[in-house]
Amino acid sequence: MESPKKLRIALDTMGGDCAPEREVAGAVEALRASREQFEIVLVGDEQTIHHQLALQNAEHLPFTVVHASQVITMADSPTAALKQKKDSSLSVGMHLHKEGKVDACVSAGNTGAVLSAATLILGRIKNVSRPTIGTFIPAEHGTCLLVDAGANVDCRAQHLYEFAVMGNIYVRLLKKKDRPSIALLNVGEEKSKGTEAAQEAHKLLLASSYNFIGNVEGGDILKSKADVVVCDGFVGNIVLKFGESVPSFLKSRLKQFSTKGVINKLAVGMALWPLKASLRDMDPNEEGGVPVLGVNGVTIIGHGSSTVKGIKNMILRAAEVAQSQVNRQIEKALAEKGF
């Protein structure tokens, strides 16, 4: 019997702030952590990549290197960069995915460019008005998926409804929850609160077969009131960035407290380890990256400042999303709604 084909994941090795060192090191760790259950295609400057593999003593691992002569930087305009830099590591990797040569594409590069490349090169799933990105936020009991986390700053009710559908499917498949609870992020729990789009989205979700529990406020996200919290990308990105700043803020306050005497310093020393352990899952590197939901393929976007661990977890998340067939389920769900 022929053995099943291994997943192939393209990694934009030139996109992050510390590329390509962290990208290559993260790819090596991902292969070792998965016991080489998939293959990784490293896209970027061929000579530089081989040099990094040699430094990692990893040239024996199942890597393929595909040369790309250009790099899209954080300063580049997303759409313009895709047109002007057609041989960029991001574009080449995304085209490999479109052509079926890889099963997923991962990048810690310019977020707008990655989102644009996924949308323009891979194309949208049928009945998806706007692709979105969702990110898991640690909560009192497990996690909460916040969607949209920054892809679409201005949304209509239909867009919010689609985000809810895609978020529901993503949580159901990746978190193994049969019927995830869905809520709209709003300024009050009453259905009459919020923008016109939020009120109309409330009606659409209330009439749906999903487990919609109504509106929640910002303070409810960490209380695990819903498995999926839906909002536009303007609000979602602000919530996300605020949450990511909390650990460093707490560390800063503890440091200030410790300078006010020996007893304070001892108290902080005793509290530091449990605090770090309890806040570990608030580190974006633990999650790795966020998927672009609603495109014809698997794209994972990571922070430009991703550590080696963050790159590793991005690749592992790409494998997980590819295996779960999220896109097929999204297309089926939205086709049933008839949008």
The other form holds:
Number of protein chains: 2
Amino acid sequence: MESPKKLRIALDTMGGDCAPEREVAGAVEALRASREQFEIVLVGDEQTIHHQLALQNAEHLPFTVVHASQVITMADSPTAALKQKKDSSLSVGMHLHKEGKVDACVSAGNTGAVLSAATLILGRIKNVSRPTIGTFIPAEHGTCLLVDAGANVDCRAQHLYEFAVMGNIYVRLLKKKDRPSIALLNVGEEKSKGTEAAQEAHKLLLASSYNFIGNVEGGDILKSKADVVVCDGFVGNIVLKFGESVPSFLKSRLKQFSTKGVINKLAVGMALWPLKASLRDMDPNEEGGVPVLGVNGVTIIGHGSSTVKGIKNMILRAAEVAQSQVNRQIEKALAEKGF
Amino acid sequence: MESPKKLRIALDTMGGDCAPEREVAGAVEALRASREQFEIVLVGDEQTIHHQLALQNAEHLPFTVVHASQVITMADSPTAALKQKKDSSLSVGMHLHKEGKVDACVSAGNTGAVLSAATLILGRIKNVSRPTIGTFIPAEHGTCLLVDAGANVDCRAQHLYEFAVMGNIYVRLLKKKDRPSIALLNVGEEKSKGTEAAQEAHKLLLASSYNFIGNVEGGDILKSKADVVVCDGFVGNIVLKFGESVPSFLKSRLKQFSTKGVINKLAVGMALWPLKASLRDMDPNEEGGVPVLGVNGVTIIGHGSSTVKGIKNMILRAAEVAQSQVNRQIEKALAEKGF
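Next up, the form predicted together with a further copy of the same chain. The previous block was the form predicted on its own.
After this comes the whole thing, all chains and molecules, with the earlier chain placed first.
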């Protein structure tokens, strides 16, 4: 019997803030963690990648290296860079995916550029108005998918509705939740609250067959009131970034407190262990990255500052998504409109 | 020589979640803290208030009690309640202010109702399109005024500009900052980022004479990048509530960790002191409440769950604002447009 075709994942090896060192090291770890059940295609400057593989004693591992002569930096304007840098590692990786040579393309590079590349090169899934990115926020009990996390700043009700549909499917399949609870992020629980788009989206979701629990407020996200919290990308991005800044704020506050005396210093020293342990999953490297939902393919965007573990998890997550039915189900759900 | 007229502050004694107990107790503490340099007018059910004063052994203190037969509850719809409950403690207090019988009116009641009462009864300051509420968020170094914190969900550029002007004056006069730094909350630093309103507001602020430092992102608020952070009330309310939920999230996480063994429990026990001490000013009771900016009068809205200390600080802050030039300067600044 022929063994099933191995999954292949392209990694934009030049994307992140510490590329290509961390990218290559993360790819090595992903390969080991998966016991080589999938293949990784390293896209970027060939010579640099081989050098990094040598440094990692990983030249014998079954990597494929695909050369790309250009790099899209964090400072580049997404759409301009995609037009001008046709041979960037991101473009080349995404085209490999488009051509069916790989099953996913992941990058810890310029978020806007990865999103644009996914949308422009892979195209939208049928019935999706706007691809979106969702992000998992650690909450009191498990995590909550915040969608949109920054892809679309101005949204109409239909867009918010579609984000809910896509978020619902992603959480159901990837987090193995049967009927994820879905909520709209708003300034009050009443359906009359918020912007016109929020009020209209409330109606659409209420009429749907989903497990819509109504509006939630900003304070309900961390309370695990819903599995999927829907908002436009302006709000989503701001909440996400605010949340990400909390650990360093705490650290700074504790540091200030510790300078006020020896006992304070001791107390802070002892507080660090339980605090770090309690907040371990607030580290975005645990999730590995945020999925792009609604494109004809599988893309995960890693944090620019991803650690080696972050890169590894980004690749592992992409493999999981590629093996799931996410995209097929999104197309189906939006054809049926969920009503 | 005649001593200057004493400041008089009306307190909606029936507003908060634990009214009137905490309201009366807070008023007693405020009077003591101020060494009776101002007068407090307790508005609400006369009999109940006298009963509370007796319980507090405070009947001899120079309070004035003004009877109001109705109460606007947290569940009431703000505008409907104001129309139907003409004799509510909030309405009566606000009318006392309108008639010049008191210099400020404060309430820890229904935020929407207090805001509506202030706007409808006191009226807008000349040149102000929309009154707003600002809230102080504790940051790494000092606090940051987030404005609008929930009063106006849909905002045009001109509204955002006015929030900046009012926030600037409030921080300058009340926090004694010479030239507060002002920033627009957005999804990126570039002026081309965000919604149309945000992009237009960026232009208006750039052309002004204020200390406008450009856009900041969600992660910059706690980093103390700006003294005044401007946004629409939809975003502001969500960020504020998200931030307020962080301490209870931390507590829940530490509790989960502490159940994993005796050593964990001990470690968490020891972590609580430095943590609480470091986050003391995240307690909204420290600030006492959020100012309503842009109305012809002085109103501070307390948190519904204000403690006695919260009520006390709300009253003390109102006294400070009443003695400042905030409203006159807002009128002047908006007449000049700041350009």
